[in-house]
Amino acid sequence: MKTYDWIVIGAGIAGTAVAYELVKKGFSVVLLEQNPSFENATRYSYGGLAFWSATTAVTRQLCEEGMARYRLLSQELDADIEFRQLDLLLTIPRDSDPKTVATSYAGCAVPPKLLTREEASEMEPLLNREAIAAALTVKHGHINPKKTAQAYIQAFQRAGGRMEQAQVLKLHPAQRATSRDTKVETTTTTYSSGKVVVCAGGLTRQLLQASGISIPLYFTHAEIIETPPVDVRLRTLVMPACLQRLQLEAEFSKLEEIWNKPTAESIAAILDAGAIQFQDGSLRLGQISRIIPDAGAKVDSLQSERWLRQSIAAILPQLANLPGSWHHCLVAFSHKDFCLPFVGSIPFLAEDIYVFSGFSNPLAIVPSLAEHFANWVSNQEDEVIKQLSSPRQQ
């Protein structure tokens, strides 16, 4: 059984890319994902980089320098990651005052700028303007997602690190009486290293209590429809101005009891009509967000899909019966109270077991972040981590 100093666990955006920033600092690292076809959220999101949205002064400079980081990975990675600058329009219901909306976006470090509908529907010819009252704009960063992980990947092995395919199925913290290495039992087999950071999106919740550590973690069951390539042009990313997403998370981040009772039936869902197209012409819609506390549990797709269609019917009537196929991914999110991301060690519970899980505009932040951590635990100063890293264990 070989030790590695650092074991990643998930291969999305996330671990993708501490893997690649802690084999830069010259660690020995092992990257574990069980997925072959990489069915995560980093595959099935918009892409979308929201840098104009940070509200505070950390997601600000972690924002400022994600877009720096974005203009040149192309480059260091040496692969196209397709990174682009395009209109983001946020529709605003028509029951809905425009103002108190575009209001409620003024704290943003580029506040959008509101549009009349006709202002809209000329920016964006495939609107339905008559489903809306009026709609914001602001320039959004966008990325392949798909394309960014695998570029991580690519560059992270030629630097000298390994990659597994290999399912988790518990971690075994380090016995200091008996042992320095933390263990990683999977299916398969079990790894040894020094320390392991869990970037399991979704299923970090899952794979933390398997061991033995709880944390404020969650996550929805978010649901999309992908097209092939099609002739139909979408100029702008399409999403909701008043996202249900972000008041479903904070909602139940509150009530604890209910992770602790897994159930497979559906406690809540809603859907946030939405779109964006690809350089390759292909569209993903969406996207519906569920809480059911099994990660593991089944969705009716046919349902989904019906419902799927018809919400983005309403918004862009020329995508809605588009070929394409339903997707299901988790979605990791923190607690409310924090409005951060977890990242860090788990004191005075496993500390050497590391958590980098629960973004709300992961790939805006995660390239910058990720930098930040490895040189964080490389021994260096790092004010982004420590604010981010403070006890918040249950």
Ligand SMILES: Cc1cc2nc3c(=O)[nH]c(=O)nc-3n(C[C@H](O)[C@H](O)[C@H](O)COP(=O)(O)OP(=O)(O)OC[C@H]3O[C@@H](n4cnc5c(N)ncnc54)[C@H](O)[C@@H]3O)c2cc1C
Second form
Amino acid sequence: MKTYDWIVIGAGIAGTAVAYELVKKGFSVVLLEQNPSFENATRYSYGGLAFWSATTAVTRQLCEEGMARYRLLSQELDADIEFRQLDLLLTIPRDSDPKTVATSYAGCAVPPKLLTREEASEMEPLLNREAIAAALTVKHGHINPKKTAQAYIQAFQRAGGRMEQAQVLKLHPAQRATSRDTKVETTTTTYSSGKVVVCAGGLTRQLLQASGISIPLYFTHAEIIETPPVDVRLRTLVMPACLQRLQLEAEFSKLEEIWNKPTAESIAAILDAGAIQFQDGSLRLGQISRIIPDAGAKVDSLQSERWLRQSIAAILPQLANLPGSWHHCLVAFSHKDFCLPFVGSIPFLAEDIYVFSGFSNPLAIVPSLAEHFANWVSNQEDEVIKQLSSPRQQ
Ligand SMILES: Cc1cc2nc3c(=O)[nH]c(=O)nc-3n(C[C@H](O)[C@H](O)[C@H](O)COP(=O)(O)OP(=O)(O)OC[C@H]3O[C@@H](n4cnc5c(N)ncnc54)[C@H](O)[C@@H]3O)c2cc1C
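Would you generate the structure of this protein in the form predicted in complex with the named molecule, following the form predicted on its own above?
Okay, now the whole complex, with that chain kicking things off.
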């Protein structure tokens, strides 16, 4: 039996940032990841950092801290995470009123600016101006999310953390408070620790359920096309101004009953047509989000790829037929009443098991949130974590 102060489950952006911050505090930490090639939501994400989008005091604080942290993160982790600023272009469809859409962003820390479609296509020459009524724009942060998670892992290991490939099957909470006997059962061995933090992204719900713990965390099946490096140049990050994904998440977080019936059928699916080009010239074209309560369900990749290409053709025609392959991952989201992620321990059931998940759009805030989390579990007062964890504990 291997014993640690902390076991971190999942090596996406959440788990790698948390593992690194915990080891920096002097804890002995093991990071367990089941997937040797890190095929997760972090890997397939666009890498956008929406610092401008904060709407509350706590999200403003996290976004400001996040921006400051990202400026120094390549240096601190000693690896290039490709942090930069670019123009975000939020497309407004022909049948929508641009002013009404712009008003829906009025509460953001930096509200995006309304552009005519001529201005939008000047900013992004690949855009099909006939498909839009107008667009919004704002400066957006950007990283390479795969490189960022890898940079965290390497810095974590250099600082003495241990990473192991293991699939966690079940968590066994400590028998007595103050004992160091929380058990984590994997397919090959059992680990023991003082505390566990579950950062399993879209699989968090399934893992907790297998351990007899139920919390309001859900997931979508996300699908994209990834291209190899290509010559065509996309200048901006393009996304719809009215994200259907957010409506889908709000709707299905109210329907607890469907999540408890693990059907493998697609109950609902939307497509938010968007694209981003990475510094190596590769593109991610997305994004389908599906509600299928069975995390292991298979979707029809050929049909999805057709749908993705048709939708991209309408908005960015030159990208629609590029060579590329279809990919799938799970993205977690939390209950509609909580616009913030689920961060905290599980009261009454498992005080030694923490959850750091439920992020549907977390890249801007995860580095600073992980730092707050590590402060908080080191018995330091932390207002941010207090605010994030308290509504769910009532
Ligand atoms: C196409 C797309 C575009 C996106 N764009 C953006 C964006 O621009 N900005 C933004 O902020 N967000 C974006 N997101 C969302 C963001 O990428 C995710 O919310 C985020 O990466 C989730 O990180 P995570 O660490 O919580 O989960 P993940 O990255 O999914 O990592 C979870 C890890 O846990 C592991 N795991 C699960 N169960 C177990 C187990 N039982 N045992 C061991 N390991 C386990 C998994 O293998 C996985 O590696 C996007 C997502 C997608 C799909």
